[in-house]
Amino acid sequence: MRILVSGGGFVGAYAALRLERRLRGSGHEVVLVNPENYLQYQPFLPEAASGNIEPRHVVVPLREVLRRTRLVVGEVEAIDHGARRARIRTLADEPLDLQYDALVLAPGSVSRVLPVPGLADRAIGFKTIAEAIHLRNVVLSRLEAAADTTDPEHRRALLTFVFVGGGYAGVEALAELEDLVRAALRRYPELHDVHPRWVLVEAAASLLPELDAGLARYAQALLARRGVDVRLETRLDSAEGGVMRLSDGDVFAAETLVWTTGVRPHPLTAQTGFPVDDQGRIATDEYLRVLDEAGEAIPGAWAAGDCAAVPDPVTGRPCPPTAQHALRQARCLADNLVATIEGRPLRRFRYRNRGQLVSLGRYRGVAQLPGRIRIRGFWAWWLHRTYHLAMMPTLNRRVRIALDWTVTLLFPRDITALGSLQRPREAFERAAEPPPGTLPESRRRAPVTRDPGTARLARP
């Protein structure tokens, strides 16, 4: 039997790992398809962006973790579940048709981009490690440009950073990068009397809606004390030309715009032929089985994570797209798939909330734990780090991250901007250009040589 797992995020990787263990020695094959050969641990993206953690330490090589799973680096383009066949585009840009017996859909999600004028051209997302590295390079390059310009208006725009979205991603990313800029400014004497402007725009009435209201207010007050301009019940209406127009009427220039307003299911969900809800998520039952139009389970089809509308047994609503839910859905899905193979009863997915942890920069955070326990400040920050370090796959990565944290405690932050990493061929392309003042190849005259037989000038 061949089990095809589409997606190598939390659901795909952990489901494949559990299937490996539960089906060891059974002769069944697990195939995982993912665009990259690694799993990225998203809760650490803000610290990777701020330089507290080396970016490559927050990704885990899938081949290192999944020893008995066949990894195909590529993307599933289409699925014909009736024929049990998937069309895959490999990294070599070659099509591959793969037959399967059971399908696990876990492609995850992509950023939800709204039709705001100028947004697609100017905004930076914050969902992948590549975006985190790029954002760090952009922020540091803004400091360099601001130090060099003599135009006060341009400098003000360069040092204005707008984050849209007051959930976990937006708040944690802003807090970490504000820490980074605060530390970096000590090394810019040209900017000693300049104060960067940080604006956090949120359409809801409060930040961090998943948290207790008291903790959310504490987080907002803490950001405000650090100079962050928090705009609640406000939307970004336009970003054209680098001019931010907010729904409250404020208009100002900003060179940096970060978009963290949520996610939508991966586009693959629309190519599967399975029913989806009004948000594009695949409908599943409490056992993680994909449902048809009549609400019956489709044999051999399973889904979980951000792409699936998995019902919460307590609220009855679909589970939120969090890492904690994804991890536990992956384990339940794998167990139920194995139970189906072995003819045993399935178990319902149940998730007991074990708390919410939010980092607000170095030594600051908020934590909401079971039993109505609320923690603020240093200990909440410490719990956030400790919990996610324990959940990070492989001892190798946990040790590396702990060493990164130790280094940042003992030495100043690294403020190197490696923006050229996004343009690796630029230096070579410049070297290939003719020196200034020379004629193009097509206009150059052929070299003159002397014909020894006739003692006259000749052209070859």
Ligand SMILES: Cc1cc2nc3c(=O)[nH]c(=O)nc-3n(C[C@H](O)[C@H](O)[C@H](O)COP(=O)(O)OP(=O)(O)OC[C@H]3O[C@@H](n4cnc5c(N)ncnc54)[C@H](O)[C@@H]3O)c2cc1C
Second form
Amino acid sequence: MRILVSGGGFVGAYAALRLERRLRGSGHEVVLVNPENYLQYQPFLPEAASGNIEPRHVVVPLREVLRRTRLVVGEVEAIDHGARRARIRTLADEPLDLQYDALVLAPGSVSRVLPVPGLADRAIGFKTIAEAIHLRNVVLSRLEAAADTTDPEHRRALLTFVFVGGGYAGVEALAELEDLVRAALRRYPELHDVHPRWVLVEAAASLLPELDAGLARYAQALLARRGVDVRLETRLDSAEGGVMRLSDGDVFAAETLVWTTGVRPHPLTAQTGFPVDDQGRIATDEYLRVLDEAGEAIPGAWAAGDCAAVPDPVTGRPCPPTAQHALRQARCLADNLVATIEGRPLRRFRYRNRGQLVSLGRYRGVAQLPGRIRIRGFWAWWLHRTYHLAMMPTLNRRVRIALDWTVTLLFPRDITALGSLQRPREAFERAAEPPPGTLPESRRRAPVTRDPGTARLARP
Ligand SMILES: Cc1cc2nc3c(=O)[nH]c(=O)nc-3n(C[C@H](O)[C@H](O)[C@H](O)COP(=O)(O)OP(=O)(O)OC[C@H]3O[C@@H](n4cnc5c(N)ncnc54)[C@H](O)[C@@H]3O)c2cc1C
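Compare with the form predicted alone: the form predicted in complex with the named molecule:
Full complex below, order starting with the chain above.
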């Protein structure tokens, strides 16, 4: 029997790990398809962006963790469950048709993007390690450009950072990057009298809607004390031309726009032909089996995590899209899949939310724990770090992260902007150009100029 796992995030990786352990020696094959050969530990993305943790340390090589699973690096493009066949686009850019007997759907979610003019051209999301690294480089290159420009308006735009979405991803990312910029500015004598502007735009009446109102107010007050301009009950109406137009009437220029307004299920869910709910999530029962239109379990189809509407045993509503749920669902799903193969009874998914931990940058955080326990300040921050360090897969990664934190305590922050990582061939291409004067005028390339705002190259 072949089990195809689509997605190598929390659900995919943990389900495959459990399956390979429980099916050891049985002759069944587990195949996991993921676009990268690593799992990314998203709760540490804000710290990877701020440089507290080396970005490579927040991802875990799947081949190191999954010793008996066949890993295919690529994307599942289409699923024909009736024929038990999946079409995969591999890294070799060749289509691969794979027959399977059981399917585990776990492609997660993507940023929920709204039709705001200028958004698609200007904004960056905050869901992947590539986005975290890019954002760090962009923010640091803005400081370099601001130090060089003589135009005060351009400088103001370069040093205005707008985050849209005040959930935990937006708040944590903003808090970490604000810390980074504050520390970095000490190395910029040219900018000693300027203050970067941080604007957090949230459509709801409070930040961190997942948390108790008192903790959310504490987080908002802390950000405001650091100079963050928090705009509640406000929307971004347009970002065209780098001009931010807010629903409260404010209009200002900003070169950096980060969009963190939540997630929607991965588009693959719509291509499976399985029924989805009003939010596009695949409907499952409490055993993690995919349901058909009549509410009956579809044989051989399983789903969990951000892409699925798994009923929460406590509230009856779908579980929230969090790693803590995804991880437990993955284990329950794998156990039930094995039980189905072995003809044993299935067990219900039961999990009581362990609470919420939010880091607000160095030494500050908020925590909401079971039993109505509320913690704010240093101990909440410490708990956030300790919990996620303990949850980080593999001892190897845990040790590396602990060492990264120790190094950041002992030495100043690293403020190198490695923007050139996004253009690795540029130096070689320039070197390959013939020296001026050796080509006729008609074949000479226009000179390259640097756009300081984006640190990209532009040809006039
Ligand atoms: C910045 C940030 C911070 C967070 N912090 C927390 C936190 O503190 N606590 C918490 O509980 N949760 C947190 N979360 C949420 C948590 O990370 C997600 O709920 C969790 O990752 C969901 O697991 P998943 O397996 O469903 O999806 P993912 O972990 O996203 O995995 C999906 C995988 O499927 C792959 N994939 C996509 N398309 C395809 C395809 N076509 N074929 C094959 N594979 C595909 C993706 O590349 C990815 O590897 C955070 C999320 C973010 C973005």
